[in-house]
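Only one chain comes next, encoded as structure tokens, the form predicted on its own.
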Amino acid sequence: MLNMGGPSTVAETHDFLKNLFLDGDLIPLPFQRFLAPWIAKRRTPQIEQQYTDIGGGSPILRYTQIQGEGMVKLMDELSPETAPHKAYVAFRYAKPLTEETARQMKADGVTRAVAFTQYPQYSCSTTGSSLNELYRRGKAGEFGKDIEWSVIDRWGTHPGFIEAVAQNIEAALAKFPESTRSETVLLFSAHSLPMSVVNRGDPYVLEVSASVSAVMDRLGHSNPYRLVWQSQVGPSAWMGMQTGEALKGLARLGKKQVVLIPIAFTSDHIETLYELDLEYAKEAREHGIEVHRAASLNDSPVFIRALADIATAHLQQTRKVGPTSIQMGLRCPGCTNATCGAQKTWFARGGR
């Protein structure tokens, strides 16, 4: 289960930031090896305070473990011919890092594995970075020899995922008076991308848009809605508009009720618990808007069942076409990373 991860304790914040700023797939920097530790050191006190404000660390590892345990329990029932199943967590910037997970899988003698990205929508900077790291560790033999791999790299319109999101939106809408509920604006918020990444053809924006469209279809287009973007960093151009600016715009239009919806995150972490719940919710109230956030998927049984369905269908499909084994580094259109974006094919047998 591949994800960005987050520091489980405040003390881990600096290492998390250093790993993040050292990743050229996510944040390309000049003289990265020297500049990244300096930026991490400067930002650590501020980010440590934010993690303190949300309870002393990110809960993403705990929720990913809950999701993984629930998923494999269902998979043992859904697909006994491929059982037993075991979920491993491999974070890109926080413990357990990919290298730690590789050692555990090697010690367990794993011979068949699925790289299951926990980013519902694909981006070279997130999914691509995690797959690149997996490729490097695999090529170095850290997972052991002759391990057969396959990849689940995007699932942003899977019916189970859409249902889980829609149910949480309906629960948030129920907090508003029935007489004005249909006037509530649904504000879907996703982590933004630099326009330099968008302009080179990264599919993330389109895939997030597809998720929003599927959710609104499921809700019967019951409410006005917008797709907005959060977490912009630095002075360069990023995908917009930003969530905070959208809230100000809605206030100017006289909108009084908003549901904030994390559409590209599957577990609570700093972007939901601090940015959405504390920063944006406070801004909304200051502009006279009543705001409620749709809960993250976390331990949602509907979502856990969706993960099990996705993984089971994938295993059934790969059994029909034969095992996959050779990790191949292929280049995707518009991307400078050798393995990023190879998506379904860089693990495919013989690179076909």
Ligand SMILES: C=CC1=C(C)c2cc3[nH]c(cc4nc(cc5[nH]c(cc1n2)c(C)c5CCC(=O)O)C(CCC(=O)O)=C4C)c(C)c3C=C
The other form holds:
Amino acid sequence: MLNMGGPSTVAETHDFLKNLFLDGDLIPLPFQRFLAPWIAKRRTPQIEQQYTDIGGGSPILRYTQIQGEGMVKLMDELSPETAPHKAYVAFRYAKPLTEETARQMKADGVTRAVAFTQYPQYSCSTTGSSLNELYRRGKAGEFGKDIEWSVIDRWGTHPGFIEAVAQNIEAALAKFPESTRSETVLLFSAHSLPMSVVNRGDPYVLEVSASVSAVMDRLGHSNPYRLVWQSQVGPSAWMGMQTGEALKGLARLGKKQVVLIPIAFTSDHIETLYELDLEYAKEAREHGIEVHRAASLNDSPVFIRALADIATAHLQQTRKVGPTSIQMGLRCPGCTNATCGAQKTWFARGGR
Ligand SMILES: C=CC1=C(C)c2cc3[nH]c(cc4nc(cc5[nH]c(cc1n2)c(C)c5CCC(=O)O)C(CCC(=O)O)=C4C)c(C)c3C=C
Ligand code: FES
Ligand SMILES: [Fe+2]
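Hand over the structure of the form predicted together with the named molecule; the form predicted on its own is what we had up.
Below is the whole assembly, all chains and molecules, this chain first.
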């Protein structure tokens, strides 16, 4: 189960940020090895405060473990012929890091593994970065010599995922009076991307949009909606409109009720708990809007069932169509990162 991870305790914030700023697939910096620790150190106090404000750390490891354990238990029933199944977590920037998971899987003698991204929609800055890291360590033999790999690279329109999101939206909508419920604006919010990434042909914006469309179809287009983008960092141009600005704009247009929906991340993190709940919701209230946030998927049983369905279907499909999806084979038209190409070739051969 691949994801970025987060500091489980406030004290781990610095290492998390350092790993993040060292990732040239996410943030290419000149003199990265020197600049990354410096930026991380400078940014640590502010981000530490945010993790303190949301209860002393990121819950992502705890939720990923719950999701993984629930998933493999269901898979043992759904697919006894491939049992027993075991879930491992490999985070890109926090513990357990890919290298640690590799050691564990090697010690366990794993011979067949699925790299299952926990980002529903594909971006080279998220799933792509995790796959590049896995490729580097896999090629170096850190997982052991005889391991066969396949990849679940995206699942942003899977009906089980869509159902889980839709149910959480319905629960949030139910907090508004029935008489005005249909006037509530559904504001889908995803982590933004720098325009430099969008403009090299990254598929993320399209895939997040596809998730939103699928959710709205499932809801029978019961409400007006928009997709907006949050958490941009630094001075460069990022994908917009920004979530905070959108809330102010909706207030200006006289909207009174909004449901905020995190659509690109499956568990709570500072974006939902801090930005959406503490910053935006408070600001919106000051502008006369009542905001409720759709819960993150976290330990949703509907979502855990979806993960099991996705993984089970994948195990059956790989026998027919091979280790990777057709879509995964195509690099961004503007990609100049040689690792992306080598990584895709390596996984297409089952990690050999
Ligand atoms: C799936 C969503 C995400 C995409 C796409 C994404 C791209 C992206 N992010 C940065 C820079 C930073 N991101 C940071 C934190 C962070 N990012 C995501 C998700 C996506 N990022 C999450 C969920 C989090 C927070 C983790 C948490 O526990 O809440 C940070 C660190 C925080 C900060 O310093 O503000 C940075 C930096 C870039 C450059 C990028 C695309 C290229
Ligand atoms: S950046 Fe998208 S494939 Fe390399
Ligand atoms: Fe980010």
